[in-house]
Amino acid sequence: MGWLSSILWAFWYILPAYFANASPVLVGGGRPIDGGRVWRDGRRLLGNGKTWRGFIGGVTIGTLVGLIQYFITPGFYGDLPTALELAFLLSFGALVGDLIGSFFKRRANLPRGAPAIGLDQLGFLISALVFAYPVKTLTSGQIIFLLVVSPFVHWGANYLAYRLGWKSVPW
């Protein structure tokens, strides 16, 4: 496999995580995952921005993206159950990584929506890759590519969502 096709497959592989991470902006709202609970430091565990609707909606959208990908390139996944499992794990992992990032942002006393360079752009990615590892993984070169390109994809997606009025801040 040439380097260009290798990085294109890496991008294709991670799409469920990207969609899962981005979609709570559109489908979120409602009851917070932390239920309003606070940590020992007196700050919320996660905050109002992390909701069950956003989490479940994000996992669902990411998994559906993987299902669509399967029908476009079935050879990439092998079979439908593997495609669904991989898409689910990438999506679930991305949102767990986002929750972990939110937890640490609350500990740092950052307000909801405040940027945390690196944590916002890579936490979801690293968690998604860890969760999906048992099913299908990437080469180290592909992972490095995603670590380099994901911050730019994240910033671009956030800016687009801001311009479309879906987010109140461009980060």
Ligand code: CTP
Contents of the next structure:
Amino acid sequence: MGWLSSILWAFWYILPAYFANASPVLVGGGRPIDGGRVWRDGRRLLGNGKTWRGFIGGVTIGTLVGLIQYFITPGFYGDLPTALELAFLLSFGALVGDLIGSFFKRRANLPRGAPAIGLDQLGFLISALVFAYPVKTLTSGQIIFLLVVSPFVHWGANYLAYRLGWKSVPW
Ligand code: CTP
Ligand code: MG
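Next up, the form predicted in complex with this ligand. The previous block was the form predicted alone.
Starting with the chain above, the whole complex follows.
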């Protein structure tokens, strides 16, 4: 595989995780996952930025992206159940990673929406890769590539969402 196709397949592979991570900005809101509960440090477990609707909506949208991808490149996935399983695990993993990130942000006394460089851009990605690993994985070169470029994709997507008025902060 040439380096260009290797890079493009890495993007294609991770796309459900990107969508799952980005869509809660649009579909989220309502009841927070932590139900308002606090940790033993007296601060919120996760905060109001992590809602059930965002979580379930993100997993659903990410999995649907995988469904569409299967119809475009069936050979990349083998069969439909594999494609759906992979997309679900990438999406679920991305959003679990996002929750873990918020848990640590609250422990560090960062308010909801405060930036945490590294955690915000890579936590969801690493978690998605770990969850999806049993179904289908990338080469180590492709993983390194995604770790390097994803922060820029993340910043670009958040800046766009900010300019479109979907988010109140550009990160
Ligand atoms: N969101 C949601 N449910 C989730 C994840 C995100 O509803 N499980 C929505 C929230 O409106 C959130 C927005 O998407 O404010 C942006 O997500 P993110 O940047 O991950 O959350 P933050 O508000 O920055 O909160 P935190 O500081 O906990 O990361
Ligand atoms: Mg944020």
